[in-house]
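To begin, one chain is listed below as C-alpha cells, in the form predicted alone.
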Amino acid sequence: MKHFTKLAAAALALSVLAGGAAADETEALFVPNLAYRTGPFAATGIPLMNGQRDYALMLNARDGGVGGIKLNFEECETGYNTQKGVECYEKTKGTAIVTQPWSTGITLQVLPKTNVDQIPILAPGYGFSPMADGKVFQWAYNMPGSYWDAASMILKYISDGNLDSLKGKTIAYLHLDHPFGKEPLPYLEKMAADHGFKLEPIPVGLKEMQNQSAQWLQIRRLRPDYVIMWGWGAMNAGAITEAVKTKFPMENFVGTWWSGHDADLNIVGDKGKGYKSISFSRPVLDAPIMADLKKYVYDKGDSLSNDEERSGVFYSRGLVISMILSEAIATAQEHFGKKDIGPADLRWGLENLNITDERLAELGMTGMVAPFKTTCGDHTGHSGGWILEWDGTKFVQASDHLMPDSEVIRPMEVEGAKAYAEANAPWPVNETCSAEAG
C-alpha cells in the first residue's frame, strides 16, 4: 500500500502543499504533526510548528519535496492534551509514514500502539529517555538528544565538568507536574546520590503555571545554589517572572531546551540577564538556508511566522526538526530505491541517519545542530548541545559544545528499556539488533 494522501481544499491553511498544484491532484508523503497552536502551551508550540512547516514548504517549492515527492505536513491540533493527542494519532495513522506526538504524555500513550501499527514515532529532544535503546523500542526515535542528555549537560556546566564539586550544594528542580517534567528525575536522583548534592523537586501543577508564588516561596526558604527548570508553555514565563520578583540570581537559573524561549524572556528583558538554557540547536541567522526560506516561502507570503519569531531559538529548532525528518526520508528513499516509502522504510531511514558536518554544510545549516548519527541500537544519537544565555535582548552562546555523560546514561537507558518491556510484556524485541549504542 502506498502511504499517500490527497489534500482537501479546507486543509490548505496549515498544509505545506498550499500554493502548489491543485490539492485534488497532488500526491504526497503524509507526515502529520500533532500540533498545539492553542491552549496554555501555544506560545512555545507556535514558533516550533512554524519552523517545521516552513522548512517543508521550502522543500516542496525548491526541490519538489524530498526525492521527487512532496510532503504533506498537515497538522492535527491537540492543545497539548494527551487524550486529544491520542485521538489525532488514531485519526492520522492510517496513511501516515510517521507520527510526531509533540508531548511526552502523548508519546507514552502512543508508544505501545506503534508496535502494532508499525509506524515510527519521531520525538526530537523529548519523550521517554530509554527510547534510545533501539533493540527494545523499535519504532521510537528521540534524536538528537534525550532529557537525560539535557540534565547531564546542565550538571556538567554548573559543576565545570566535575560533578563532585556539587557535593553539599542544593539544587531545586522546578518542574511541570506532568510526564515531561518527571522524565529527568531518575538521572538527577542518581547523580545526587552519587555526587552528594541535595536535590529538591518542586512540582508546578498545570493550574499553577501562571501563579507560582507558592513554589518560589519554597525556593526562597531553601536558598538553593541552583534552580534547574523543566518548564514549558506558560510555566516558563511564570517562573522567570517570579525569579526576577524574588531577586533570585539569574546566573544560577538554568532551564532545559524547552525553557529557552525568547518570548518568555522578553517579558522581563534586561532583568533576565544571566538566565541560561541548554539547547541542542542554535539560531544562525546568516545560514544559507535562511536565504532559501526567504526566497521560496517568506517572499511568497506562505509563512505563518514573522521576522521577530524567525530570529528566535524555537523557530530555528523547528527547522532542524523538519530537516531531521526529511533527511531520514531521503536516506530511506536512497536505500530502498523508491520515492513512495512507507512507515517501515522510514523506520530504517531514521535509524541510519548520519548528519555530518559536511552534510550540514550542504544543507546550509552549519552550526544549527551538532553532527550526530543513529543506529539500530541507538535511536537518540546524543549530539550534545550548548548553553545559551539571555543577554537582555536575545539568547547568545555561553559555552563550548557539551556532550552528555554516556557512560552513565547508556546503562540507564538499557535498564529502563528492559524494565519497560517487562512491565508491558509481551513486548517485541529486535533480537538482530545489539543493545549497545552503535
Given for the second form:
Amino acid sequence: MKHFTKLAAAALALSVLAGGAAADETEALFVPNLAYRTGPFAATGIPLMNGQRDYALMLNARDGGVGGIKLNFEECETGYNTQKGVECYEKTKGTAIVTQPWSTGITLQVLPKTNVDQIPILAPGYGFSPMADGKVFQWAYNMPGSYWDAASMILKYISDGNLDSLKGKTIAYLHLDHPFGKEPLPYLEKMAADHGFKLEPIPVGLKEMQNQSAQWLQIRRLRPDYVIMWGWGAMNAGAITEAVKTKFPMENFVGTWWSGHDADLNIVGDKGKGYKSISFSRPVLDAPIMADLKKYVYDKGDSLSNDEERSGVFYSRGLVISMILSEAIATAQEHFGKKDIGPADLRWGLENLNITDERLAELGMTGMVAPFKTTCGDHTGHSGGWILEWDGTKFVQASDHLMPDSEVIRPMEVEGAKAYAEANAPWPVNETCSAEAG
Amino acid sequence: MFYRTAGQFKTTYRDDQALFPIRQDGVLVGIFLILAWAVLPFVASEFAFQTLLIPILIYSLAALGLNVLTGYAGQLSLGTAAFMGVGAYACYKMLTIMPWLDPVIAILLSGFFSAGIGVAFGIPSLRIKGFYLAIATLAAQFFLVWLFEKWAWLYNYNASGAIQVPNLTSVAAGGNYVAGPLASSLTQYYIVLGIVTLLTILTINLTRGTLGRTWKATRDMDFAAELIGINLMRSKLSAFAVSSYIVGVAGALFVFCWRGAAEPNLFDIPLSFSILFIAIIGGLGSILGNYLGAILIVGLPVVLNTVPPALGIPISSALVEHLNLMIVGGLIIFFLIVEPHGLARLWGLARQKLIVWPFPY
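With the form predicted alone in hand, show me what the form predicted in complex with the partner chain looks like.
All chains and molecules follow, beginning with the one already shown.
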C-alpha cells in the first residue's frame, strides 16, 4: 500500500509539473515531426531529427520562436513504419500546421489525404518527385530538390556535364526495393534511352539490407563503369562495406543525398576514400548559426546530439530543413500580418519562399544550402547541390555547384502529376497558377 | 445474479441448439452489436476511427480467417499476410480492368482469388502436417510477396511499386465514397462493419454445421476422422478455401477501406505473425477470441501511446515506442502463462463463475 501511495504521489507531482508546462504552450505553433529514432533506419534518422530539433529549440531560446510565437516542436515516433506514420498523421493533424512525414512510403500514403485535410506536407528532398508541380500537388512541398534532381546531378557529374559521353557505358543502379528506391527509376531509364548508356537496376530488399553479397556479386559480374546508389538506413553501411570487400573502385561509386552519412563511412575509414554522394546541404562548422546553437542549445544541455554527430552532413541537413520550415512560417506571418498562422497560411508561406544568399547570410547559414525560390507552380525550388567526397575521415566538397537538368525534368514532373491526378480523380487542381511558369 | 440461468427451460431440441442457449449471452452480444452499429460511430473521433475501430475490425476478420484454418481445421499457416495481399491486389486489378464494378462487390469477389491461391498452397497439407506444413505456407508467404514486387502488371506499372486506391463510390453506401482519400471514415467504418458482421455470421454457422464438424474431427485426430468416413482432402482443402476467402476479403478491406495505399512489403511476414498472435492470444478455435485478440494487439499500442501524453508525463516518443514493445511483449507472455487457451477461454471461465456467483455451491 505504501508503495502505491508513493507512486500515486509521484504521478500527481508529475502531472502537476506537466500541467504547468502545458500551460506555457497554449500560445505556440504546433509543428510535429514524424521522426524515427527506432528501427533499421534509426542510424541515419537520428542525426537529421537532432538537427531539426536543435534548430527549433535554438529559435525558441534565442528569438522566442518565429515572429514572436514559440514553436511547439514535437516528435511522433514512426520507426519508418508506414502504418505508424499514418497513425501519427491522424493524431497530429487536428492542431498541426504542417506534416513532416520523413519517409517516401508515408508521404505517398498521406499525400491524397492532405487535399481533404488541408495540411501542407513538407518533404524536403524526398517523396514523390512530381510533387514539384504545385498546380496539381497544392499541399505538398519537396524543396530544395527532388530525387529526379539528385539523379540528374549525379549523371551530370559523372559525365562531366555531357551526358552523351556516357554512351556505351554501364551504370548499375543499386537501390532499396521500396518506393524510395524506385522513385528515380523513370528518370534514369529515360536518360539511358536518350543517351545510350546501359542502366542495370539492382534492387536490395528490406531484408537483405545488411547482407548484400548477392547484389555485389552481380555488380562484379556486370563490371559497371559506375554504381549509383539509392540507399538509406542500414543499407548504406552494408553497400559500402561490401564495395570495399569486393574492391570496387570507390571513385566510381556515387550515392544519393541520403547515402552520404558520415557514420556509415567511418566504418571503413580510409578504404572508403573516393566515395561520393550528392547533397543539397553541406556542413559549415564555422557558420555563425553553429555558435548560436552552441550558446542557446548545447551549452544548456538541451541537445540530444554530440560533437561528432554535429560535424556531420546529416545533422547540418536537419538544420537546413528546420530553417526552411521556420522561413516559411516567417514568410506567412509577414504576408498575413498575424503570428498565429494556420495550415492554409503556412501553405502560402511555403509557396512563396525565397531563400537568397543575403537571407542565408542573415540567418548565419551561408554555404549550408544553395539559394532557391518556390512559386505556386514550382514546389521544389531546385536549388541544385554539390558532390561531397569522403576523404577518409569526413565528407569534403568535390564539385562546383551543380544544377539539375530542368528542361528534361519539368515535362516529366508535369506528366507524372497529371497521371497521378487522373488516377485519383476527382483531384482538385489549382487553376490559378500555371505549372510551366515555375 | 447477472447470469442466472435458472428458469430458462429448453423444451425443444431447437431451443437447445440455439446459437445462444443462455439468454444473457444473446443480450450481451446484442449490446455489443448496438454499441458497434449505433453508438460508437457517433461518438468516435477521426483518430479513433483510423487507428482503433477500423483496424481492429479488419484485423479481427483476418484472424477469423486464420482461425478457421488453424483453430478449427488444425492446419498451421504462416502465410496469412500473403493471402491478404492476394485479396488486395485482386481487388485492385479487378477495379482497374472493370472500373464500373461496385467496390463493395469487388472486395467480396476478391476473396475468391485468394481462396484459389489458398487451395493451391493447401495441397501440401494432404501429405504433410504440423511444422512441415507451416514451412510450406511460409513458402507461399515469400513467393507471393516476391511476386507482388516483381510483377509490375499487378500494380499497374506504378513507378513507386505501390498500389494507390482511387476514389470509388458504392451503391452500398448510398453513392458515397467508400475508398480513396475522399471517403469519410464513417462510411468506411460501416462498410467494414457490415462485411465483418456478415462474414462472422456465416463463419459461426459454418463452424456449427457439417463442414465445421468435419474440420474439428480433422483437427483432433485426422486418421480417426478418415476412419469414420470423412474425406480428408475435401475437409482440409475446404478449410483452406474458406479461410483464404475470409483472409482475402480482409486484405482487400485493409487496403481499400483503411490504408488507401500499399507497398508489397506491407504483406510481409510481420503482418502474418501479428495476425497469428491475435488468433493465438484471442483463442484458437473460437470466434469471440479474434475480436478480443485484435483489441489487445491492435488497440493496446495505440492506447499506450496516448496514455503518457494524456497524463502529461513528458517522455520522448521514441521511448514510448520502446516501452510499447516491451509492454505488449510482456502482456503476451503474461496472458499465455495465465491462460494458454487465450482470452476467449478467460472469458469462458469468467462466465462460468458469473453463472454460479454469488453462491458457488
